[in-house]
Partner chain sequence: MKRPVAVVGVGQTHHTTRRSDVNIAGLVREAVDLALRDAGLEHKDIDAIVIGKAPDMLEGVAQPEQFLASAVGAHMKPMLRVHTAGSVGASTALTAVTHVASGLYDRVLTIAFEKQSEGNAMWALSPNMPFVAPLVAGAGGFFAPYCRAYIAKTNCPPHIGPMVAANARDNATRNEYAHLREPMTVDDVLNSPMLWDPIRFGETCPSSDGAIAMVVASEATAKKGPRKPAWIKSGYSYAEAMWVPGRDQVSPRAGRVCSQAVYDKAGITDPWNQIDVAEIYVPFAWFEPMWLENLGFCAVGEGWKIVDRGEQKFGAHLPINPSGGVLCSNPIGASGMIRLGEAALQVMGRAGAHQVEGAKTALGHAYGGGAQYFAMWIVSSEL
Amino acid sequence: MSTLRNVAIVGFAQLPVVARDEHRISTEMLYPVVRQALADCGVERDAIDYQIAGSVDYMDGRPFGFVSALDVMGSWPPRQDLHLEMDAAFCAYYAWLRMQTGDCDSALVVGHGKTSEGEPDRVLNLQLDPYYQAPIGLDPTSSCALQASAYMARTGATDTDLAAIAARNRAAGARNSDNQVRSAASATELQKTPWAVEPLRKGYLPPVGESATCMILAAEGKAEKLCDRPVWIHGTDHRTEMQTLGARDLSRSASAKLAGEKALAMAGLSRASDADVVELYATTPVEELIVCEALGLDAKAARPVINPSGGPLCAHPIMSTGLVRMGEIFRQLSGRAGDRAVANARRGIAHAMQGHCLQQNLVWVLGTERRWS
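Taking the sequence provided, give its structure as one chain in the form predicted alone.
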């Protein structure tokens, strides 16, 4: 561990999440956030060594959207560039790995998705096993319902428990001007919403929207010059499970558990509850309960504060939802969270996932101090 480089988040910008941005294409949405993130760091694009984008053309409803993103990120003079068809949080992980090798000292990470131009349910169906599960038409809501049924059967969790989790996120999300849903709702009100797919009600599901995000990472020596309060990466890990739903215990997340254990060990922490604030990529209350269990967190405890942003139940911009979790922890630890700031927060955990029923999980442990001297 002593050979790892200190790397920090030094800038983050996002567009408010909306159901449909009628007047801009994806790259036009990306341009202002790239400019804002660079301006916040006081530099121009040429000061950044490496760039990476998270997007998927199927979600944009057009081909080669990732190539046109170069017009915004910068393609001249030539520089190292990569594109992943994953949430941009996984792009940040890749950039962190490149920085650990000494290949670069700074990185621009962006996420974009014009989901209103595509068919998210149809596209996300393609993440499933192509022989037995995708052909029967499973979409994220139906696979999440299978997971919820398995979790509720194992633990005895009730509809009331799910409503309480959703209501807590909605109350927190009302303070976040970047959210698509900015109205609080009580657990009683949410329990009256109709079934989407039983046992999940419409009030327990996220609003799918679109946005664009940009994060800047920098290694020690450069980070301090780009940000007055950089947020340092103390630990991170990425794990994945089998694609086939029948090969996994859907009521648990083995990959979230292992990723959490590895990230905490890298950070020198014995338990996740040592963090002050946590942001989870959980698209249903059951996913939040499963990830909390995997990380060793009590979803009902007052500390650490879970999803003070409102989480994905208030805004779910596909391709950026995970990077927003990292950006929210950056805001909390760098004094940029405004009226949703968690008092005295010095350490946070950001979680991101991809795939049906928490197939892939990525955990970040972040702090206000450098991890390694």
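By rigid core we mean the largest C-alpha set that fits within 1.5 Å across both forms. Residue numbers count along the first chain shown, from 1. This one's a predicted model, so the numbers in the text were calculated from it and none came from an experiment. Compared with the form predicted in complex with the partner chain:
A movement of the C-alpha atom of residue 63 reaching 2 angstroms or beyond is seen between the two forms when the two forms are aligned on their rigid core.
Switch from the form predicted alone, shown above, to the form predicted in complex with the partner chain and output its structure.
If you are looking for partners or other molecules, they are not here, because only the chain is given.
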């Protein structure tokens, strides 16, 4: 592992998440965050070596939705470029990997998705295999409910446990002006919300919204010049599981567990609880509990602080939700988290996922100090 290069997050910008931005198409939403992230680092676009975008055509309701992002990413003169049909956190992974080859020293990573162009539940149903699973009409809520049932049956977790997790996220999220939902709600209130799909209540589900995000990564030597407090990547890994819901133990996340173990090993950490702050891409309280278990975290412990941003239960900008988790840890560890700052935070974990029932999981271990000397 000593052959790995130190790479840091040096800039991050996002638009506040809204249900529907009526005044801007997706490229117009992306433009200001690209400019802001560059301005925050004090660099000209020409000084960034690589660019990568994350989006899903189906979410924009058209093919090649990412092509127009080239214009606002400043792709002139031509840039070394890639697009992944994935959450932008996976794009950050590839940018990091690319920097490991020594071919480039900095990267611009963007995520964009205009969910209001279509019906996200119907789009996400189309992620399922078209022969057996998609035709029965599963959407994220119903597949999350299957997962919740499996988890509650195995562990004995109750509706009250789920409400407590949701209430903690909602209380934290009230302090985050980028959130779509900015009101606290008590566990009791949330337990009074009606079933979405039993055992999940409406109060335990994320608001789906749209945003645009931009992160700038830089390798050692350049990172310190671009940012007074860069946040260093200590370890990362991602894993996939088969999709078939009936063939997996939905009450656990084997892929999150393996990705977590690999990322922690790369970071030289023996356990995730050594982190000070954690941001999880959990769209339900049950996903939060399952990922915590997979990573070896106690969702009820005071430290590390989990989802001080409010997490996806307060803002779920599809295609950026994972990158926002990284961005939040960057804010926490670089002193940009304002009144939601976790005291003395020096090490954090960011998690991203995609697919039904946590099919693909990505884990980042981040810190204020360079990992390798």
